[in-house]
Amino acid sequence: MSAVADKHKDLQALGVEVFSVSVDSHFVHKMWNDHELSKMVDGGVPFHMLSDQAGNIGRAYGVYDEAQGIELRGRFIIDPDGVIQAMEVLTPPVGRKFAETVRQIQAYQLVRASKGTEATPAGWMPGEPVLKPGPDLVGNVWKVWKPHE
């Protein structure tokens, strides 16, 4: 959360909106956030901060855990369309890294704007050759992808 906030302002430049989410009341976000994570970013999270406490968007998104009554960590990219593009579940001692996040949305952002044209292939950077699918690539990614050079 606190890594998300710090740089929300990265995620607001490439037209991405922020929400968390979890079984926890709206006022113990109120504290937490007063209490710890206003510590950790200044001014605190800058986006808003769901409850679910019947877990119903926790269960549409298959991170509900029953047994406990929590959600598990997760993180989703959705598009414009409301379609999912990526998921992300890890478990909670373990910490995600926020510039694959980016690296994600902007590899997504950039394959929508060509309309399917453009492909990223697995590392792709900004500003690093695209594939071009289609009949001539079948085949060839080994002479335009070098993922070693």
Contents of the next structure:
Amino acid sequence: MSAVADKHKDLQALGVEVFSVSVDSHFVHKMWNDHELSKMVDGGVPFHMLSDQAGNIGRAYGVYDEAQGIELRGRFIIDPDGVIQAMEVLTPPVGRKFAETVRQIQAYQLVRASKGTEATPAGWMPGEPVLKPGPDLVGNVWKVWKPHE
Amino acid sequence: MEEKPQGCGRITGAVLGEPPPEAPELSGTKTTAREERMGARVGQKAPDFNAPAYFKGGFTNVQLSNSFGKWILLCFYPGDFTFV
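So that was the form predicted on its own. Now I'd like the form predicted in complex with the partner chain, please.
Then the entire complex follows, led off by the chain already shown.
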């Protein structure tokens, strides 16, 4: 979570509200912020740290591990209509890549701004060409986009 | 996100729109398998919930749907003071 806290300004610039959730109490969140995270991130954690001690929220999102009593690394991008657009769930030992989260948010924001008339191809990065699905594009994607890297 | 008095009860996050969970039995700690709530799927509405939170030196209560209208990044993680 320190990675997200560190880059929180990037998310704010995109108009994104961040919530973190774990089974720790909000009192423990305070201790973690005060004793560790505030030493990694200037000013401490800038977003709300939620407590889900009973795992109720984690169960609703399919990320609560009953055997261990913890929540998996689940990351959900929710649009302004309250609809989940993207999710990624990792087991505990591997951390997320923040840049990929930002890329997906930017892609979904572009699609939404276009009212669904545009789509982003695989590996799309902001500033790169987008696809405009329609009759003219059928069979012609090769003219406007090629797999790269 | 209102400030709430902090009691000593074990308050926790709760999913909205369903009955409160029954009180846990003190004996027989074996947890019965709960019904899986078909909740989070892409393209579907995010399950709403309420949860106590720590935010910039204070304790508040967060309801997810109060932030609908904005983009939201919701991140679960295994626990405070873990290493990754």
